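Only one chain is included here, represented as structure tokens and corresponding to the form predicted alone.
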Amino acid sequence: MTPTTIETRPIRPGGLKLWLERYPFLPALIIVVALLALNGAFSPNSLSYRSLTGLLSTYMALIMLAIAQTYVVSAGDIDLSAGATLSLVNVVIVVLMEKWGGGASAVIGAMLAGILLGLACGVINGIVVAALRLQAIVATFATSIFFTGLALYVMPVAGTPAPALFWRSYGGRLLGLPFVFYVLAVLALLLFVLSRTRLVTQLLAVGDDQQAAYQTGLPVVLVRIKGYALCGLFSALAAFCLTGDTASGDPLVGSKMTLYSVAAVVLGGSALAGGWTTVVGSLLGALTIGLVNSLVFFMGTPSEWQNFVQGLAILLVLMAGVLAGRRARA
């Protein structure tokens, strides 16, 4: 994978700085491998290949919501109802491989229409932001709102167990590789395809300056609404992970990672702004929160101060690479 930014000057010779606008992600990585080794000290077992394995299995979902969040923020926009279209996805295949009987031919029809149906929730998105030109953040908290009130309406309660062909095998190994490995690859071949399309290159020039992109010729609307659509899809991906990952649906589960996926954006190196992403760091920057997450537990922090010292260590490793960034692009 290659990051995807936008120039806006010459990169000029200067050691650290010529390898931060070469590669953004360069803090997140730094701060990952950092996080990797805090956590084989606190806990020696963490870095095991089965303890890593897990990891990624477990935040393989948050990595995809990251992704998603990363394409509409090449565009100078946000999408506060990702994790609700997680969480639609997550409990209409649930609901759709039990009543189609749990076999193969059900997983592959309720993925197909869970894709189907992250599409459509970031076309709805892109469609009340970019065509009726309503406030990004104000527009997609709306729709995530509505989104919740459909997964609540599909599944009123949590713990509708998923088939156990879908978990078993998201949770397995193909070939004596951890079948997670395989979504890993597929991911990368996937985010290659989509680094070499015009669309990644027009969206990142709507959100480095969609004035000039409109005065070029660019059909800046059609562009953001599939910046949107590219979103729903990655949700859509992040929901069958989780799904995998929890073998359960959840009409709430995704209501907490909206935020993590636009705090995994801003630790890889993305500017919020628009015209600057990268999706490689919002990769790292996922896996940073999740490394944060697993060196809290293995310090042995009290439970009522988890989620406080947790709070503290992602605000803190955020400054950190903002703070990169800003070097980067200064």
Contents of the next structure:
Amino acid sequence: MTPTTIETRPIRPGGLKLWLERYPFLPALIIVVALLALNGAFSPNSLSYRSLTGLLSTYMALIMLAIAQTYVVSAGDIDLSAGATLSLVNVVIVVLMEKWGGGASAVIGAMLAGILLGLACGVINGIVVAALRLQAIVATFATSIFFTGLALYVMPVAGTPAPALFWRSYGGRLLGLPFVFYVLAVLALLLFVLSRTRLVTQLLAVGDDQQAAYQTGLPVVLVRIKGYALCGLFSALAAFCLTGDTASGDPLVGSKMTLYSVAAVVLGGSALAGGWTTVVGSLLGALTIGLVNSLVFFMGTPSEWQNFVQGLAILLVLMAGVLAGRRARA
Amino acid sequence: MTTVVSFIKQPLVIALLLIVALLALGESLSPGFASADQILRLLIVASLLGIVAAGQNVVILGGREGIDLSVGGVVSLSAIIAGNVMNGADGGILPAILACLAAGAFFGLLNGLGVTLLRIPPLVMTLGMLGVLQGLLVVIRNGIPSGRAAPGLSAFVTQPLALGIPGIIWLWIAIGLFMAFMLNRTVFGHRIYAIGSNEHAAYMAGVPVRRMRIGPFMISGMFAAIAGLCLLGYSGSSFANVGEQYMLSSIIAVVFGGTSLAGGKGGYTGTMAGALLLVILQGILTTVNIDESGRQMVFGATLLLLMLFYGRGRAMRA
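Could you switch over to the form predicted together with its partner chain, since the one displayed so far is the form predicted alone?
And the full complex, kicking off with our chain again.
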């Protein structure tokens, strides 16, 4: 028998892999920086303070919605009703603010109602998917039809304006800084606090291996419902940003945004199968979609080709996101 | 007694019972709903959905989160291509069929390659492809007029062909027989079930898993293309995003047919009943005199209620 030599060198993950493990949103960040550079190359004006602020306030709603989606994806679920929840909250707060006079107290009251409504939509989804054990894709599609119906009941046609106080604040400045910066700061704080909570860890545990999570004693059904509730909450926040940006109510405004929110989650480097997600990545993923859209515009693409080039570019970045994310996890 | 219960719990039986119940409900709400003419009309609409759902069904049966979100885009694209190729002339029908099938197969191939070679999850790959297809529709639409259906095609879809039944329903029946044969009697079909229920075991048993993942997406693209062609015949001319509605409703038809989204279990006969069930439900909601908001709410709630009848997930056990 030949003596076996024992390899003494410890097996350590490579430098890049370690970085990706610690900061899974790095690929998304690189893509965002590259897109910013390209935007700047085609139109230096697009990198001005003013246009970047504009980009942020336009895409803040999608950022919020992508973050909302991230929490359900963490647990291995998906929410195809996020956009419909956004529409519902949008029309309800616009109607309430108008009804209550459009003053400061009306705005705050309506926003509180909006948050409760978003949470309620999320809990309904959670019960349907986790407690009644329906398949998430089809069940949340069914609830999205229901929520859209409710939104149409509240406001049959688009166009009721939001009070000036609301959208002037959102688009305006506070202490010399654009208001969206404060929104971003509060969002960052909120995400930081949430990342420290037990719930986010539990969501990831359920998404990674539901059976294992159950056997370690986690209340899997409750955790998934909470995940959907969190998704509803952030969908309501997305609705606030959207209302601030468009300054009006539209019962169908969010329907196109649902699939973009899923795309943003994947772009950010999260795994759709669950158990491995990054909210910062989703934020960057939503920005990627915004930057691709503006880049296609600034490149001088003929108008009829813009959608096609956007679609193609997003497909390519989606593939890149999946491949990079897999490298990080492998 | 238990045999009766297990018979009733079969998805196909559930769907058929629900179809009868809904037809009775429709007849009582608006007399004439279940007349022969009306049922034929419902069958035509259901066949369009059913053809899209056939491809969706194969993709879903193949497992590994198999799903095709791009079918709606292919339906719209195919309707436009067909309209332009035939442009109102019967002589253009055959070239149109070939062009549509080629387009459907091409985009299906791209989906399949992305899913196998790059191992992109099907949901992501087909979602991205949907964006590309929607962009392509805008390009085509701005370049050329939308085109008209040939009279022969319209007659095939809307006029009786044999025994008083329109050609498209015969086509749907033929597709149903073809699917039953393919899934149950061919090596290809058996391999799809094998991969869908346990990919690793299938691989160990020598199933060419990679190649087998591309096929279903191409089939899905081609069925969506056929549906787009027939949809053009149904509506006369194609309009913006005609196919969009088929994206999620084709998945729901598959689920109502008793095919599990996890793959490996189910079949197309149930899906046909599922498509018919969905169309009858929509038909009832359009006859009932309520406004759009109420209609949507009832539709959403009924879908949820119906889903409770089908294979719910298993409860967690230690």
